[in-house]
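One chain is shown next in structure tokens, namely the form predicted on its own.
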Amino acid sequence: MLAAAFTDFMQQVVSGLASGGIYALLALALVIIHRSTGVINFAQGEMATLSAYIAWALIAHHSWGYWPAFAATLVISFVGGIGIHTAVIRPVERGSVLRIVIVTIGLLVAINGFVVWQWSGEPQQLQSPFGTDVYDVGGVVVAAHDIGTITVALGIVLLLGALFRFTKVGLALRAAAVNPEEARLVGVRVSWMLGLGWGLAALLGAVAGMLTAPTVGLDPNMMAAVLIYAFAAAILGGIDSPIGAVVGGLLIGVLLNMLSFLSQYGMFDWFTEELRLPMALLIILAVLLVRPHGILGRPEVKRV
């Protein structure tokens, strides 16, 4: 009994890390845009869904292999993110925060409508590139897709971390996000850097969308719930902290799975699958009330 419970526990941890890796990617995209514009991009989930559909179209209708389609989709998403900033966000970025929020909500509706118009609302299937095999690791059965998802998510996060820390472009991106006025004084092209940030956020969303589709099915609304979990991850980790977004995503993924695990053994037996999304919303509310800057975020300091 104890051995079976431990095995189930470890499987839930691995599965939680896989789903948490996806939340972390989308949360990181939210943080990048928030740091550069001061607002939440409500269209981030729809942008990820559009990217997943582009990958599916290349594979299903143009006979591309998964990884070439994956790479092409990343490029298309990156360029598309820059284009959205240039054509839609830049004209309003000096206006009120509310105006930018309304624009992102408009983007959400427009992208969702385009996906339905272009590919209909019928669910499609994007096959996992990692196959359907499962592996027995010390008695713990781990799906190949979970292992692949964790590996890809962590790999993307590490590459992005290296970009921000060790390259001139990364340093310029950080400077433009933290203090755009001073960045302009030292020659940083802030508008271009902000556009690059949107491109990176779109790229991260594309990865999240392509990793989500094989497990939940390709659907115009498939990222709606994932975006809520990513919000919770970003708020929990700190909306201005990229590292916090990653930590928050992994914590949310494991926590929700742990609640499901404990409910099977008589603890938290009130928790059901239908309560996963409300629990994420409850986490957002609790963090905003108790620690608004999150685990790793910096508290806002106002000088008077």
Contents of the next structure:
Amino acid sequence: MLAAAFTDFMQQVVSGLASGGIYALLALALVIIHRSTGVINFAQGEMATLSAYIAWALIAHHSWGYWPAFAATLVISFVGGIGIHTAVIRPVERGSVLRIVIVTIGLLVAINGFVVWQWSGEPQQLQSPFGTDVYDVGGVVVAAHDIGTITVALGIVLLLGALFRFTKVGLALRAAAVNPEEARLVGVRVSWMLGLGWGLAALLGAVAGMLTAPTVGLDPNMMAAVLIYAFAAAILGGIDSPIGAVVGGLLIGVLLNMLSFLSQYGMFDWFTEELRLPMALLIILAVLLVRPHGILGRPEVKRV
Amino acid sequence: MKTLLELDGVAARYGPVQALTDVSLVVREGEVVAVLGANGAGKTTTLRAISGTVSRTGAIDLDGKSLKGGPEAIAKAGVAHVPEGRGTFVDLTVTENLKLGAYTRRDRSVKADLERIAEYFPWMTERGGQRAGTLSGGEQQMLALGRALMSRPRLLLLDEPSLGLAPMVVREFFRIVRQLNEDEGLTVLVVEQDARIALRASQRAYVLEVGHVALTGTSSELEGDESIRRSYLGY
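Counterpart to the form predicted on its own, namely the form predicted together with its partner chain:
Then the entire complex follows, led off by the chain already shown.
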């Protein structure tokens, strides 16, 4: 009984880390844009969906191999992110935050409409690059796709961390995000850096989208729920903390699975899969009320 | 001495507020020049006009070439602006702040320059990993100066460096500025509310009054003339 419970527990942890890895990627994208532009990018989920469709179209219609399509999608998304910033965000950047928020909501609707118009709303199948194998590790059944997802998510996060931490452009990106006026005085082209931030966010979203599609099925609304979990992750971790976004993502993934696990064993037996999304919203609300700056964010201090 | 910076008939406004009406001044290579004047006289705006952070009319030449474009381009042309109120990246570490100073440079001697800066400010090496926001006000002002030096500026603009600092720290700051000027020929244009200390640190000075130059002279002339000190400099 206890051994079986432990196996179930581990199973939930592993699959929680896999979905959490995806939330982490998308949360990181939200944080990057929030730090530089000061808004939540509501189109982040649809941008990821569009990227996943591009990968799928390359594979299904143009018979590309998976990894070439993966790489091409990253490049297209990166350039597309910069393009979105230049074409629709930059013109309203100097206005109020509300204007940018409304533009991102418009972008959400526009991209969603474009995807349906281009590829119809029919669900499609994007394969997993890791296959459908499952491994039995001491009784714990682990899907190859989950292991692959965790590995890719962590790899991307580490690469991005290294970029921010150890490169000149990373330093400029951070400087432009935290203090644009000063950054311009030392010669940083802040508008380029903001564009670069959008490019990186789109790239992160592309990875999240391509990793999500194999498990939930590729359809125009597949990232809607993931985006809510990513919101919860970003807010839990601290909306301006990249590390917080990653920690928050993994926490949300594992936490929601823990509820499923506990409900199997009679605790929280009211909890069913349908309550995952409302639970994420509850977490957002609770964090905003109790600790608005999240686990790893710094409380906002305004100079007066 | 060669003219490094020349402002001719510079005017600037913030919306409906005319901050500068007609400012003309000259800074020669290797000089420390002070800009003095009361609050609202246009001292800060003069510096902002030079560094391109406020739009202006009139001519500004650096080394005979017109200074054009935004602050990024002007920084690249060799103007380092240390704005009022420290101007450090508080979320970044001391070393990161210094490295950002060298952002416009493409050469490989950045590391050597970090060591050169450390000779003036030894604590910056020891505390390189500390967040700038956790430094004292005086240390942040020194860091802002160190960061500006990392760009190997042809012209250093200092805006009100004494603001909010203890007198001892201010003296130390200006001592280093003077030393840089003497040892390395650094050209400085410094804006100060505290006329006494600025006149001691500079060779020449301009006094601004509601957006234009009211008078100019060598710093010792201005300091020695009691009526000027009383009516313009307030001490």
